[in-house]
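The chain below stands alone and is given in structure tokens; this is the form predicted alone.
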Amino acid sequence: MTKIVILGAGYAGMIAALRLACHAEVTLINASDLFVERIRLHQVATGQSIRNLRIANLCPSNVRLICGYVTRIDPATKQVYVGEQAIGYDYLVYALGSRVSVTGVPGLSQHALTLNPEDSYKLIQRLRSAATKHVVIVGGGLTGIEAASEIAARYPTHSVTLITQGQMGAGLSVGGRAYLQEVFNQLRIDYIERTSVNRLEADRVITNRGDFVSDVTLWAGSFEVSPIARESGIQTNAIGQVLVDQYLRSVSDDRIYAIGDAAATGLRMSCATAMPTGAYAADHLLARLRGESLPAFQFAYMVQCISLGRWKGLAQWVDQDDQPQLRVIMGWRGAVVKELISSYTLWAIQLERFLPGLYRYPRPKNYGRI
């Protein structure tokens, strides 16, 4: 039977593993035995109870799970190393995902926390501390907006400030940005736009527009990917994403597929694109094993959803290229849409275990014609 090794059990890796499990010998390698719902880490950070989901309980029994860190890949011999253990493969699915980068700003790694899983419980304790009065979030993307809203709603006595290099909610329509500003005003969140952070200290954030006192600094800046692909001789772009062809195969080795944030697809790093790439790569690989063909990977965006605390949200409709449209759902209705979509990601994984191939994702109207 064909041996397929999947590196990473995030949203992309899980969908790929479940879709392939009935047709091949699948080995899934992940740092831990827990499935991390990254889209809920802002809830975890504020002490909300989120279910611990074990990967083994989400997968059929024929998926072999290995917990550990990948140290290198040897494409020439088709082997992956976890420490000194070598695991052979016929095909490799590279899905090591991304994490918030903590490099590039003096003091960042020493004085800031992130929404990376290893920081979650530190953040809980710091936010609960009686000594915490000022919280600064750096980053005006969806991660920073959701974190600021969640923290301000959960801890109304804290002073919460969001600092961003650009415009807060830049990917939203005029109506979407107006509602976001309205909610921030209601939650008493100060937002400082078009401001660069020069360095971090233990009790403050130093910017080009002055200093901000901070008892807790949460860094929600850009993402970085694992260096394993580059270090293993696989062709990558400047930030380490695997360069892929139109079928999500590595341009340097067509037995390697790259999916999710680890693939240089030109798509936004997000769960919204991770799961479709995982599903497509699995479908293409299965078609390949059967001697069949599939059209090139294509994906169409539909909506951006933002939670603004537990009771308010914003669902911004976008065109297939992720550009904002006029339609926006706000308030409690927006929160319901956001929660349904967040829940759907897990439902899709759970259903895929029993009905492989059930998960579907939006495609352009001209899908299959190019």
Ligand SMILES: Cc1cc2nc3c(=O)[nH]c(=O)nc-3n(C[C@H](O)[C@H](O)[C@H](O)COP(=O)(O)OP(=O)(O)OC[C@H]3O[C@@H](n4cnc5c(N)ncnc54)[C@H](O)[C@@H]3O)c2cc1C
The other form holds:
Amino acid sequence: MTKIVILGAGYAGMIAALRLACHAEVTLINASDLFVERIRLHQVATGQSIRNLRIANLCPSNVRLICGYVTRIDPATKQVYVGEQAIGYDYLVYALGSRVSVTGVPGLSQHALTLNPEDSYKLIQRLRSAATKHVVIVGGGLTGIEAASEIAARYPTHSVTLITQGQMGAGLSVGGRAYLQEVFNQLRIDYIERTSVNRLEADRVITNRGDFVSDVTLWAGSFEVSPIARESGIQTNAIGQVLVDQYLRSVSDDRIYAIGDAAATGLRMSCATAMPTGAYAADHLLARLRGESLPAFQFAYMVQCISLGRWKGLAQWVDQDDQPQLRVIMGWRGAVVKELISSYTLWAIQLERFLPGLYRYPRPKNYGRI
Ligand SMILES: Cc1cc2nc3c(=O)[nH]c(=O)nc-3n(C[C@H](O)[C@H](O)[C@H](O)COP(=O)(O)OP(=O)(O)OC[C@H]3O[C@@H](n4cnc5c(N)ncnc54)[C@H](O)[C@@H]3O)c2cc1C
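Next up, the form predicted together with the ligand in place of the form predicted alone?
Full assembly next; the chain just shown is listed first.
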């Protein structure tokens, strides 16, 4: 039987593993035995409990699970290494995802916390502490916005400030941005746009427009990816994402597929794109094993959803290239849409276990014709 090794049991890796499980010998390797619902880590940070999901319970018993940290890939001998343990493969699916980067600003790694899972416990404790009065969030992308709203809604007596280099919610329509500002005003979140952070200290954030007192600094900057592909001689882009062809195969080794945030697909790093790449790579690999072909991978964006605390949200319709449209669902309706879409990610994984191939994703109107 064909041996497929999947590195990373995030959204992309899980979908791929479940789709492939009944057709091949699948080994799934992940750093932890728990499935991390990354899209809910801002909820975890404010002490909300989310389900503890063991990867073993999400997979059928014929998936071999290895809980360990992948250190190296040797494409020449088709082996991956978890420490000293070597695991051979016929095909490899690289799905090591991403994490919030903590480099590039002096004091960042010492004085800021992130929404990376290893910081969750410290964040919960620090936000709850009676000594905490000022919280500064750095980053005006979707994770920064969601974190700021969640914290301000949960801890109304904290002063919450969001600092961003660009414009907050830059990818939203005029109506979407206006609603975002309205909710930030209601939650009394100060937002400081077009401001660069120069340095972090234990009790302050130093920017080009002055200093901000901070008891807890939450860094919600850009994502970085694992260096393992590059260090293993697989061709990557400047940030370490695996360069792939239109079928999501590594351009330097077509027995390696790369999916999710770890792949240079040109798509936004997101769960919304990670799951489709996982499903497509599995379908392509299965078609290939049967000697069939599949049209190139294509994906159409539909909606961007943002939670603004638990009771408000924003669902921004976008065109297939992720450009905002006029249609926006706001308020509690927006929160419902966001919650349904967040829950759907897990339902899709759970359903895929029993009905592999069921998960579907949006494709452009001209799908299959290019
Ligand atoms: C707070 C927050 C909210 C978000 N909200 C949204 C949202 O609303 N919508 C959206 O579309 N996206 C959202 N995202 C982004 C989304 O979570 C990621 O883009 C998505 O998780 C990427 O999926 P993935 O499968 O590629 O990787 P990941 O989910 O990052 O999974 C990668 C897996 O690989 C494992 N791994 C990494 N390195 C190793 C190693 N060396 N050895 C073994 N295992 C390893 C990790 O432990 C992890 O299990 C959010 C992110 C955050 C942080």
